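The chain below stands alone and is given as structure tokens, in the form predicted on its own.
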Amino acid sequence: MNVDGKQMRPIWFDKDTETVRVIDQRFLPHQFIIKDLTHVDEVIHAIQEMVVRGAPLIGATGAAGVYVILVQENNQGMDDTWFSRECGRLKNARPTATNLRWGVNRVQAKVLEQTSHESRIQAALTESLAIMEEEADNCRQIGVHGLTLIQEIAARKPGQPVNILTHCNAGWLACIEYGTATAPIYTAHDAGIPVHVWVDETRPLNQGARLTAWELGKHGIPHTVITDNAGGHLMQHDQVDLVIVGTDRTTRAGDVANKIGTYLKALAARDNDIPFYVALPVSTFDWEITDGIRDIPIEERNPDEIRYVQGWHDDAIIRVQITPEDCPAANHAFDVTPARLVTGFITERGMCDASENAIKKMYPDQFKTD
């Protein structure tokens, strides 16, 4: 995507230095910092500490991490036991987004087909770059398919903006290019359809207020940051036409794990007869499970993310405490929205209902034959 006239992605391979590079999203929107990943421990740290975040980007970073394993200073790339153990550490960096395991497994399998260290390095690089391009194209297709939803609403209210509410950041920063939830928004805006986005702040790390607002602003899309609890009020007063969110893991039956607070938006949307769509590529489906509430692991992060808030003051990023000293806090990073509350999915193959039968028709190649 375009950042101040320059084409950028949140992860890329620098050919000059033969290094994997990422945008350090912890410092946005106030500072733009690029970080090199030269050791698997740095890749794991980047995933765990949310230098990179968002399911497709986590998957692509995991895939690139397999390449990093093979070129890092202490590599033992022809020792399959060591290599598999390092890949295992990488896959366990974060538990909820299924893309991480998917990306690592895909590159790891290609590597193990090779018979020399040099060919393993090349296979890892080629496959991880292929994943990045595929995910970018998947998101572009999500935008194409999701555009019809916005066009239909725009036709019912000519001359007025289509008001779309989203949660967390499911933009290009999370997805290589275009984003998942934001892809239809970008596509509609670029097609000349007036849109306005209600941006949930997304506590505790404020990915909406920090990242989605930054993205939309750079692209010139009208938007307004709101508190996480304001969405229901706006829906009651006919100020939301459509809700589109992303997802970190979705079951084959349509249950959706996404940033904490998504479930409450789905409930409010259902109560106010507002369509609630989830945008995702094939890599975010978990084809092995059906019960998201029972079977999707929900990450619990450091309580200090709740106790403290980060902001910009006197030309510096500062961190301040907002709770009483030593106040207990529980930091559940995700929740699960049951399929019954999801109007439909926007995927790279088209749109479908949130049901196992509909998903199977969309992805027959992913369902194992009994």
Contents of the next structure:
There are 2 protein chains.
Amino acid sequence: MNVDGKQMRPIWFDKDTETVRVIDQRFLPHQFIIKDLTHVDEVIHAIQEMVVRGAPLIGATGAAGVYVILVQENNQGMDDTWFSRECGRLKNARPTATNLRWGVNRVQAKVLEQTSHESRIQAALTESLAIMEEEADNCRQIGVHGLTLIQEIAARKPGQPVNILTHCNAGWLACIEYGTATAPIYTAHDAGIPVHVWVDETRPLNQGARLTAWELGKHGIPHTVITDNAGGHLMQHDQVDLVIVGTDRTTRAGDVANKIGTYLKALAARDNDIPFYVALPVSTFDWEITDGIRDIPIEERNPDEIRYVQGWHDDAIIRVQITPEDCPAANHAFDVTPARLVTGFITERGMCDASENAIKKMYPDQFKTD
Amino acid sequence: MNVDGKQMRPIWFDKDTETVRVIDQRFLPHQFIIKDLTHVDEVIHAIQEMVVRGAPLIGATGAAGVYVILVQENNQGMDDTWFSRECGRLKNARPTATNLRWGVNRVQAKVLEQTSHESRIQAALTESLAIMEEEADNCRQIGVHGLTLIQEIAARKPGQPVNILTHCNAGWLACIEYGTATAPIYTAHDAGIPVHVWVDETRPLNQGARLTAWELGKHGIPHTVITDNAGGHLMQHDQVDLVIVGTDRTTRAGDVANKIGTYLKALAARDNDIPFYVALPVSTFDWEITDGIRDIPIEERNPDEIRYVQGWHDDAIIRVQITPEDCPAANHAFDVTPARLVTGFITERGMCDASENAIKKMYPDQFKTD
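Given the form predicted on its own above, produce the structure of the same protein in the form predicted in complex with a further copy of the same chain.
Time for the whole complex; same chain goes first.
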């Protein structure tokens, strides 16, 4: 995407220095900082501390992390036990997004086909760059398929903007290009369809207020930040035409893990007969599980993310405490929206219902049964 | 309630100085500041800026405000046109909580029965103090009636705490004593029943994280602050036995206006078969309307409350900006939970279903029909 006139992605390979670089998303929108990832511990730290976040980007960062393992200082070359252990550590950096395991596994397999350290490095680089291109292309296709949804609504209310609510950031910052949830929005806007986005702020880390608002603003898309509490009220008063969110892991039966609070918006959409769509590429499906509430591990993060809020004050990023000192707090990072509340999926292959049969029909080559 | 060994209420009449005093709730839990209200403009400011907040307390402050009008510097004594205009300004300080009109109207009527300025002052003082005592007593009774709900749940899970989720602050800070939503919780705790409270932080002004957590902590009640996004996930995983919230206005048919986000929790409670109760005194019913979504005015507040978060940093209260500069934001302060999602009401007269018939049966003396 275009950031103040410069074409950027949230992760890229810098050919001059042969390093993996990422935008440090912890400090946006206040500071724009770029970070080099030169050791697997830095990659793991970047994923855990949410320097990078969002399912497709975590997958791509994991993939690039396999390359980093092979080129980092003190790498152990052709020692497969060491290599496999380091890939394992990388895969376990965060539990919920399935893309991380997917990205690491894919590059790891390609590496193990090679018989020299140099060819392994080359294979890791080639495969991780291929993943980035595929994810970018998948997002572009999600935009193309999702556009039809927005066109249909626009046709019913000529001259008025289509109001779309989204939760968290499933934009290009979370992906490689376009985003998942935002891809249809960017595509519609670029096609001249008037859109307006309700941006849930997304506590505790405010990815909506910080990242989605920043992205949409840079692209010139009308938007309004609201609290996570407000979506139901807006839906009751006909202010929302469509909900589109991303996902960190979706089961083969259509249960959707996404940022905590997504389930509440899905309930409100159902109560007000508003279509609720989930946009995702193939890499975010978990083909091995059916029941998301039972089987998707939900990350619990540091309760300080609840007790404190980070923001901009006097030209610096600081954090303020909102609770009483030492107040108990709990920080579940994701929830699961059951398939019954999902109107449909928008994927790179097209749209489908949120049912095991429909997903199987869309992905016959991927589908696994017990 | 007991604050560090001192018995306190959020509003009181100081006999020595003959002034109305309030706890300034904007700065809790970080600073404990007491404010004098000596002019109606200060009373209106206190209500609008949420120095005082919560339906019963806004009602009591409005009532005391009528006394302030009569004793403030440059008061216009027996000029009824002036008096009525000032009472009108006071009633319009905030639109959603019906208690404000109720409290002002009640004292205003008593004042107008008197024929001298001195007797009017005395009548205003007597009536506003009576309202405070009645509201305290109503909250005590809400606690007694709501206790049975908690006892029933406790009996089904011996040795384990009853997990209660609440949204915003409907505690003693919002009332005069005990609170509305918290009254059954305090009563159960004091009766030796183990309880644990999930405290929604309640963006944008964090009344849960700041006020409810502070209140419960002072009383020694186990509690955990969570984001407003988290309640649905906890309910899906059997971590919530009961939801109790307060209300700013409830129609005679049982539609409940409360802090924005309440509707989302009611939807999640219904989806997970968890009882969802609303605790309120008679003063919070609006006997003149039926359809809450259509007829309850929803206050829109300054969008800066969304763009910035206030908290404690370096021994001072400051605010940090979380959105991009000049980011569009919208700030609806309340939403309406339809009666169909409410399991029941806990009032000073007992419990009843959320239906026009049940409310009529509970309050035959108050009920008005078109």
